[in-house]
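What follows is one chain in structure tokens, specifically the form predicted on its own.
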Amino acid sequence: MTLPGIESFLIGECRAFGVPVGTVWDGWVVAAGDPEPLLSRAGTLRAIVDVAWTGPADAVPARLPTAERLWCENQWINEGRRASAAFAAASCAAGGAEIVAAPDGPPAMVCIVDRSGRALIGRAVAWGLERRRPYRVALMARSLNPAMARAMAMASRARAGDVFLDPFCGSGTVLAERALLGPCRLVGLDIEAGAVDAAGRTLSGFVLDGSRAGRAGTAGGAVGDDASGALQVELRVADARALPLPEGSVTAAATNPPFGHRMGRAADNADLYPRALREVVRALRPRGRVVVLTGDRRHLRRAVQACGSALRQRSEARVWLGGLEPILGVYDRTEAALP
């Protein structure tokens, strides 16, 4: 199980770790073989379920394994009309089990419903894997789901030696997930000093390839790790609309700007998005890449258009994230100058 919309990243991890992939549907990759390699290495993995049955939610067979507690989830908020039938079917399948909305531990059995009304029922083998990251010591309100942050880092085309930027770094989840993909220099910026401090706590003591990163400074100095140089961290309080970075100094960027819904105001994004994206594009080297996750599609698309031929869209996907349906946009920096 992963987040709906980023299945392709989990498929890539499955194949990289030798796990054969079969059917793929909203948030799920049905695979055969030993899932053990994925448990400690697949960053987009959220859960593993031993599937008992899949099919239409209103056609669950009467005889299925029973459980004391059943967790039901409707993956897409715009398809809530399908949930009631699925819940009823799942309740019958579980033999009158207690249905829990948000389990505090691994549920015995789960029922997941996709946009087409198809259900998956099975026993939970591993649950909540994305919440077990050891770096998660400084969570803030609206901290990004680590599985989504890993997908963003992967989409940035992570390469050894990257200078990787997050201009809205928050508590540093995207930066931490990029560090887990290999040696790089991390540049995290945020307009809130409290966020920069939280990111420093997230990245301090971070272990990468056996090396421990040093203090993550908040005054603007680059802080390296011990003798290996595997990880460098630079954190600053800065406005994304005026990045304190030279032109062409960044090789990749990924960020999660305010949606204007649960954080920030949509009216402010009309100014924030085009100015911030333009600054990121200015700082990117040609053939660099920027990944943006936002629920404000309108202002992101206007910001991309304002960059003209300097930015080329590579992909755009709708994802499901904690009751919201933002888009994950991937864009490449071209050789063209900013208009």
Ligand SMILES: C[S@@+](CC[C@H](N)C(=O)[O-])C[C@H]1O[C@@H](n2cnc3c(N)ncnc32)[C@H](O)[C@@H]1O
Second form
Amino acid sequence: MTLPGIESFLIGECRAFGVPVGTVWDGWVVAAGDPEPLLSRAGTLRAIVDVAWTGPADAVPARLPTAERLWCENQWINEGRRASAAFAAASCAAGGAEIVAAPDGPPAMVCIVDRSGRALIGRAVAWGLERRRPYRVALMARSLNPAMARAMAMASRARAGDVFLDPFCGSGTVLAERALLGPCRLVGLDIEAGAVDAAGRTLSGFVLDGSRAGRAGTAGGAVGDDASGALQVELRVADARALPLPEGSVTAAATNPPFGHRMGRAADNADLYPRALREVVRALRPRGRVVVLTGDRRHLRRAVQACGSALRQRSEARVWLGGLEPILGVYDRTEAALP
Ligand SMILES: C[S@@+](CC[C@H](N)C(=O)[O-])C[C@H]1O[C@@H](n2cnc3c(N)ncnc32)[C@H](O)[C@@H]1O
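Would you mind giving the form predicted in complex with the named molecule, to go alongside the form predicted on its own above?
In what comes next, the whole complex appears, and the chain from above leads the way.
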């Protein structure tokens, strides 16, 4: 299981680690074979469930493997009523299991209802994998889900020799996930000194004396030990509207700016988004890529348009994140000048 909307990244990881992929649903990738290679290496993976049954939430069958406790997750706030009915039915089908709201260890059985009203019931093999990253030592309320941050780092097309920028770095989750993909130079900027401190603590396990990093055994992968390069990190307090970076000095960027409701104000994004995106495009080399996650689609669209032919959209997808449905946009810097 991953976050709905980023299944294609989990499929890529399954294939890369030799796990055959079958059907894909909302947040679920049905795969066959040994899940072991995914457990320690797939950064977009949140859970593995040994599926006992799937089908319409209002048609859970009477006979299922029994369990003493059944943990139910309702990913879809708007589907609450349908989900409750499915959970109750699943509990009966599982032999009157006690329904618990949150597991205090790996849940024995899980029942999950997706947006289309499909229920999935099965034995949880692994759960909450994205929360186990050892770098998560400086969490802030704003810290991004690591599975989403990994998808963003992957979407930036991580390459050896990258200069990778996050101009709204917060506690540094996107930077850490990029570091896990291999050596590069990370540039993290934030307007708040407290966030830059947090990003420093997040990345401290990766950077030893400014040279090669190593958190061996990291869930989601360890920093590559490619002899061709070390991980370098530059973190600074800076305003994304006036980046302290020369033109063409960055090869890739990925970021989640304030969405404008839990953090910041939508009215402020009208100024922030176009100015910050223009700065990122100025700093990007031609053929560089920028990945943006935001709940403020309107202001992102306007900001992209304002960059004219200097920026070409590759994809925009709705994703799911903690009850919100932000968009994940991927854009390429062209050779054209900014208007
Ligand atoms: C949604 S948070 C990013 C969270 C981050 N991805 C993480 O995992 O912690 C947005 C960040 O943008 C920063 N910010 C807001 N306005 C800014 C600006 N004008 N320039 C740079 N950073 C800014 C905030 O301080 C905040 O840390």
